[in-house]
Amino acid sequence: MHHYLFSLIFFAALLGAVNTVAAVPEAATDFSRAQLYEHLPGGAGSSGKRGKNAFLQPAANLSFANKLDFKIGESIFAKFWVFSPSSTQASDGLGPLHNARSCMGCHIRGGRGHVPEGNWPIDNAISMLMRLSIEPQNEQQRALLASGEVPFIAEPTYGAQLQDFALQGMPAEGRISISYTEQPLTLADGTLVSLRMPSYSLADLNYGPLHPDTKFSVRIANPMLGLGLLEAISERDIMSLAEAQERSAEGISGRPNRVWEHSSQSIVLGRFGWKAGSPSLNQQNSAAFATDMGLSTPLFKDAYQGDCTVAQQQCLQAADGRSAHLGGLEVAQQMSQMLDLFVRNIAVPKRRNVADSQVLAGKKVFYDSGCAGCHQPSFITEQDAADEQAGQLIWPYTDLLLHDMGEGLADHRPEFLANGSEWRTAPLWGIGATAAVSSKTEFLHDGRARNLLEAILWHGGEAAQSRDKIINIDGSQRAALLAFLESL
């Protein structure tokens, strides 16, 4: 009953009556105060937990009986799963190849994924991926990207990702090897900063070469929090947010991504994943089940999707863990139903320090600084999406667009309609708590950004002028920007 009084004041407040539409609230004038409710990024839901757990807290809206569900879920989330044969029926399936064997080997504590560090084999990239494709080489394969039901097509010797793991006796596919270059940047007040850029190339290569035309692009693992809420985001408030930008003069037009819903088969807005390549969050969870680790699941029913190329035979002929009892699956009905239930009811961490002068005044530079036109920090979310996700006020600093990050950061790999150098606007809230729940602070879709500030000064495209009005700012007040993203 809470969350629903509580979204009955939000509209009472922001919208003028409770029975109005959902809607993009209006932008942030008033600098002196915090906005009301802003401490509560997820609206009701919000956690007041902190620390290294921060980001496996259920929704504080979530019923009892969910709970129970969630912790289920939370305990599918965790838990290893093992080669076939094995003595256990309901955590065998693995791979063969694989990246992982668990969700949180690489969303670790329900956060980001981290860079591998030091030499093969001090360190492996379980939280972070090397995805692969080509261009397509002939008319049926330009006929199915055209049609928008494959994001690209997949690398033919190695597939869609590449997996640094597998079965005892098998040869695992290969191993990303990362050196970085140090670029100094002197800021307009002096202050030097180097930023890393990275350099990739790919070890021990087990099954043949790499196609010549092969792309390449490296991500580490999305955190967690706050999904069920930006899957309840009504599509026309994202798509008002990208025509609004492309009548204004500020250069920035963010735009859809269009993406293949498997479970309707039928193309829809694009929501998650770094280029938006995924339409929900049960399509995304199953994606990872079969990609990640090789298990077959309602979705993909094929015990080897994404992972075995006809390349790979023992891959291929290797045993796997579908079971009757399973309903003919590695991962059950049910169990795939729990997971989403964990992953769609994580919390958002309650702000810290909204009320503060230098939070405050690091808000004013946030949106001074052109932050905010694509970093949109609030939405009201449907009324008639799930309970606990309803018409709830959210602060996710995210657009949910794609945008021209410019070529510092470009990938120059498209994915369904987002090219080489377009990424999804990236969440902010939570992000004060990266560390104590990753223990370390690398953000951008490779780790690149050592921090906060790093991670600002590689935006470049549509964000090159926010980027360069950051260069320009004095100390103090590029220090008070950082309190107040530190604060989210």
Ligand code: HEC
Given for the second form:
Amino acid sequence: MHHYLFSLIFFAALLGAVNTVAAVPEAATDFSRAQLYEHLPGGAGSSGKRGKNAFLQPAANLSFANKLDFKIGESIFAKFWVFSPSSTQASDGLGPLHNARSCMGCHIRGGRGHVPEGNWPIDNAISMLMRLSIEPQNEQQRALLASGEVPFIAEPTYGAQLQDFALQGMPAEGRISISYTEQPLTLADGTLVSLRMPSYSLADLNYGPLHPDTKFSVRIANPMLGLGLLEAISERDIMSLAEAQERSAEGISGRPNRVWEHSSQSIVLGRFGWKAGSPSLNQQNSAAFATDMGLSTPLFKDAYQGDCTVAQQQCLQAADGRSAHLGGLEVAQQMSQMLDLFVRNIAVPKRRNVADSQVLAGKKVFYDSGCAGCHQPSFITEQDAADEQAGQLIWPYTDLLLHDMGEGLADHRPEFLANGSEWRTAPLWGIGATAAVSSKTEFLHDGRARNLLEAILWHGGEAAQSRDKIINIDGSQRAALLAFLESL
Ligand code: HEC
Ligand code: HEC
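Please give the other form, namely the form predicted together with the named molecule, since only the form predicted alone has been shown so far.
Time for the whole complex; same chain goes first.
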């Protein structure tokens, strides 16, 4: 009897252990050949297509019926919204203030946004945006922030974001003006690199001065691949990585963002956006409709005037696109669902050259330099996720945690628990397809890095040791690391 009980407890403990570690697979130790399934970063849904439409492919394991809905979702993602009133009732309600007319306008071909080339009006900041906020000014704002229900206190006149477009006859809020200072850097082997440090200012502010303590955060649109798989990573696995980092002495200590989930009215783990400020794809997508385009959705029914503030009466009084046949919304329930399905199921492209000797050597540099400490290579997704995402071995190269990245990258602007120098580890899957999708490469939250090496050299804070290793290795090892990243 005693014996039986003992083995039962032992067995339960074993199961418990399996449960907590199984979903975060062991790190690679053998770099002489590729790991099993490493070439399929998006699991069974990985797509064989690369090239300029690499980030618009349906997951390969989507059912036929869902593939049709994916196509409809894609057309909503690409749809150009128009102002109200309009004869095309299913596409109106844009703005009045807005940043773009379509999701695709920023997430270009499903890829990332870019820094405007040259100065306005030659190119405006469509796929780049600026968030605005202030320190809480009174007890009420302090209490609101402390409740965890808002990410920050919006700037009182301009709102949460600067909109650089408006309805005809109504002034836009203003525009972002960027200038760069080149900072030369010599690597240990004599290679000369230059990093461009951005400096942002605002021009043509049409609604008067900003609050004197306004904080800014400039971001380009993230690439859209594999997002449903990131949503299907178990919270338990993300927390176990945070705990393991806390225990280890390597100077890496990621922590989760905790954000307000509107559907459940509760505080949950943040996963999406450059500071992991959004908990789910539905909320992220609905927030984009609201703030970037001024459109109301089932989640944000009152967002039909977008980011207008009480200081912007003309904006508040403009016509909107709500109509009875769309359930009193601008983006009806079904449209929102199809869009979510599309966003959840964009495939991750298969990797290239996984067994190439230079790529494998670069993979070793990646591990030896501590990159994998934050860019967690693989997970097994939750079994109870949607069919296409459930129980998949995936290789996103992120822990979805926030890390202090140092002064160089800091925006000095908090978002929920993320402070002014913390950013979510950016997923690296598909990063080698960036040039093909975007015709050029611009990395990091504000697109300042013009190539992968610059992106690495901007790493500071918890990643400073990692960066220094890359500065100090010889050119052939660095080339191998870049070949590995290009193979992702
Ligand atoms: C004006 C440009 C712009 C438009 C329009 C836009 N986005 Fe975004 N999108 C961004 C930026 C910038 C981010 C990063 C936001 C952050 O860090 O909080 C982002 C982030 C996202 C993410 C999170 C991706 C990740 O890796 O975490 C999703 C999902 C997304 N957008 C979906 C959409 C959808 C769907 C639409 C259309 C309804 C849309 N976006 C419209 C600029 C835009
Ligand atoms: C302490 C955690 C940490 C370590 C260690 C780390 N990174 Fe990162 N990495 C990040 C974060 C956070 C970002 C996003 C920063 C931003 O956008 O400002 C990022 C961004 C990147 C990007 C740009 C991704 C994009 O989509 O724009 C690349 C490339 C990258 N890291 C490669 C590496 C390599 C290679 C190493 C090892 C030399 C490394 N990282 C080490 C946390 C880390």
